[in-house]
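A single chain, nothing else alongside it, follows as structure tokens in the form predicted alone.
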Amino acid sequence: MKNWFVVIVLFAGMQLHAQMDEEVLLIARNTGEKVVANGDTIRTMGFAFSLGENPDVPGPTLEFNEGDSVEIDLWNVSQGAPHTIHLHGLDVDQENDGVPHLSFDVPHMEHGYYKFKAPHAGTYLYHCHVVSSIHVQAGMYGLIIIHPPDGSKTTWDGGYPYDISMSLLMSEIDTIWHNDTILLHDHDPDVEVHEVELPVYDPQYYLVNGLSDGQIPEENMALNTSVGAVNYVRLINLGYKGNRVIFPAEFDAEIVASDGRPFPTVENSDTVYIYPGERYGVLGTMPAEGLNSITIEYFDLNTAELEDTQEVPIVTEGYVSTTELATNYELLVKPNPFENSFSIEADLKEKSEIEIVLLDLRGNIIDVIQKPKKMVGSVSIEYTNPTLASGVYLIQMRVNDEVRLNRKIIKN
């Protein structure tokens, strides 16, 4: 009796101390809405943190530190099909991997719990694995980022430090696949293999973080950096097309990681090919201020034909310290952010023909603030534009018809 009592006490103790570092509630819904680039609203399925939140595409990004004990509570409030959370790329046991019939699925109005210890720092995915071709296209996917154990801005424990990070998750949308006849497909819980007749996949929208075309600059989605800052760009493909990501040559891109693991040898290349389900980590710096872009090409996996191109702006601020420009020309914009007006103060050490323009993140001229004029010394210019839409813009100084300085400014 004495030994048996000891065993019971020890077991109870283990249960009492099995606490979670991170607990996340994800709600699966089939009543989401998404506005695509032409302004139309389509129906989606997706994940959200609360019932009052529209399940966006992609779903919320989940971030943990390596070594965290994590519990994801999946609450399925969708009518019809069950859902799962497949932890794509994470080293977890089969029971918590979210593949139906090998793990478990979660029926309507029930909860399912996925428990794991966050593995190696890196970039991963989660998505529903029930009729996955439909549910992923519908929007049931998102990004998982595992940071080093101390949560530092480092690629992994003992890896490369960085100053700024950005994730680019590529996918596509075929609006035909978002009709009720497909999203509300019949589901028989007693049938292991479900057959749904699908049209040929022919996407009209090619997404970066759920945005495409004019939505990207409108949502101010840009790599906002500064001269010499180390940038870590996470590249992820969860579409059905291949991606070719092209960085500016001056970014000096270094591919350091793939699928949540470091490369044994750093590869220098301004072009990265990413196939469905893959993830890459790229480091780089911008040597001078200005406006550049990351080009993303989407190509057919069977024919290799180019189908679409998206541009993600790179906005680099900071004086060019390696030249005399930093001492000859200075520019201050205030207030920043601004409401309807701001002032520009320039200090010109030598007489030059100065032009100052207002640009959007695509590099289009919105307005000419100062027409070309010979100027020297301290200059103050007031600018008012109450009709300017809220967003991020650039103030650009051109000296003797050459771009010299850019300043990012935000309209509230």
Contents of the next structure:
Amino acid sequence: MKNWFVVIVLFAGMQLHAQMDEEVLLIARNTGEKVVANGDTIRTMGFAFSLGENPDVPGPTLEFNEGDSVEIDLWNVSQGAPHTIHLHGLDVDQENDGVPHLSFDVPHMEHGYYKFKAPHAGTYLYHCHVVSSIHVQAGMYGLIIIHPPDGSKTTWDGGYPYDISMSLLMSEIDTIWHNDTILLHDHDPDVEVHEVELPVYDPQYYLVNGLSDGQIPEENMALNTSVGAVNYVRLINLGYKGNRVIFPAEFDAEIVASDGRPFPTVENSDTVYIYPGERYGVLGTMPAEGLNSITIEYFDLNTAELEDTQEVPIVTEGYVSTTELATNYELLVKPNPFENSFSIEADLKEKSEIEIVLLDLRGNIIDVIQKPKKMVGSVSIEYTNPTLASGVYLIQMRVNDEVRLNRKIIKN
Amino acid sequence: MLHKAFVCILTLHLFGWSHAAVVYDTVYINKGLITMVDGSNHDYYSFNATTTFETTNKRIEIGLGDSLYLAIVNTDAVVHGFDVTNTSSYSTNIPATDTVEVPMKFEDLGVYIFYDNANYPNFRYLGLGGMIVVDDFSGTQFYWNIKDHEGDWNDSLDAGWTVDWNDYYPDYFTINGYSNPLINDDPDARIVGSVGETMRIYISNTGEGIHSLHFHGYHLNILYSSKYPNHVGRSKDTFPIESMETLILELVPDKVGEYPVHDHNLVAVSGGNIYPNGMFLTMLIE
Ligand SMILES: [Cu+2]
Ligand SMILES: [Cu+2]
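In place of the form predicted alone, the structure of the form predicted together with the partner chain is requested.
The complete assembly is shown below, putting the previous chain first.
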């Protein structure tokens, strides 16, 4: 009897799923582990695609095309409170909105199915809405990106084409909120209000895509772009602080969209203020090779006090198309990645004073490869450094004291 | 008949006013106690319609171009102040147990905050901030005067102690003086409407903090922003609002349902360690 029941349920499920363009399984866990910038491992709750995966903070990014029929299968394997998925900004119907008592919640070892049609191309979020103050801080959130119906690299149907895109999801971690007494709070799903312990929120870690401070260069997080490339940077705040995001002036940032809708008029501003739950779309282009950064400030919403600053590098290397390579200087680095040594071939069409340095992604000089020297023609330089730590570096050529070229290189 | 009506409208148009009226109103500065969502009471002040203290500040609604003669009655034993945001100064003082009448004129669509500027920001923080709504809209209207409170500070400030605003950490969050679920009983706050109906929500932030109001279910249009006029016309689901800023949002629901609206600073959807008891209410669209 039992087996028959399972078969019938499976069959009914298959029928339901038959017309979906996209199906996603998200598993809600309360056994997440996250290494924070000081090296400590803290407990988190979060979402993962499979049981074997650690539910990272933020959760996996979900990408769909506008018009897709989507079904998210939320499987709660967490022993504790029920969970939900609120589809933040997607304007789904009440049944699929993920708010307990207004929509369904998903208890331990059960599945819940969220169905919706992907709306306007843009940037959205998903997060648990059960005692959301705690479950969002715990890590139960992630990004939803909706592309135009044709899936093209365009901000929206009929919008701006771009070459490179990057999402910067800002949030924070207060490790006190990650103690078991908070994460494993008692929960009676039959009552609408819950007495919970909410400590004073005073985060130690200010995150960009789940990383902070030294983790950003360690994980090579950067806007990797080229001269003239159109960059589309999605800014998202799902923390409990305000963000001030500052682009370099030469990026010529244009804010073109917010909350999944185009602006009626583009706003030219290097500084973008972004508050909890908001999303912004920013277009920009780098005019020259080099190393810059996007500065992200975190300020308190009650006192406006600056709490922290994070820097995301912009690495501009090469040109968006070879026809634009109107330079008198060429630089070839090989092999890349390298083990202990590499060679640099430079082609100098004018006699100039050349200096070549090795930088880390934060712009610190690690070594001088070639001291300033007047050179012309084909130049070959060998560089060996067996003590260099593994990671991503930049080789920067300065001509007559000006930065002319950057080449990214990876040490194995 | 038609001809006559046309002439009448034309004449009004030529004189540059269509509905302009002269409005006389009175507000009383009252002292009382605000009852928070966990039952605790804290010192509070409010601009009310009578000498009886109410948690919700009186709201003044006028049309575009109207003249407003507002009498402010100070029932308190100390001097209070008066001013209106985004206007050329209507600033004045009202001595203890005295009355001052302030003549004002409002030409443009907007929400203005009238507030106590004495001992700033203390009396305004203690509750003395209400909204003047200037609009000719005849559809369904809702009003949210949002505020944060650090309960103990109300009592300290009222007792004349000083506080360090750099340490401000509010523990209660209200709309028109109430938190979820009580705020859903306020028909001026709780959005009830139908699919296709055009509704306007008038919002003022008379607290200290910045709040980021997220709507489930719908995108809304910004019709007015006191601090950022360039935001007008944007369609969004999340609306940050700074201290002493005002907004007018337009909602035209495209589907039925009951959906929350809440501060997405998720600390502010709690109150006294109870969830969801802060700046949170629901909309009911039938
Ligand atoms: Cu949850
Ligand atoms: Cu949300």
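Just so we're on the same page, rigid core means the largest C-alpha set that superposes within 1.5 Å between forms. From a predicted model like this one, the values you see are computed outputs, not experimental measurements. Positions refer to the first chain, counted from 1.
- Here Asn179 does not count as shifted, since its C-alpha moves by less than 2 Å between the two forms after the core is aligned.
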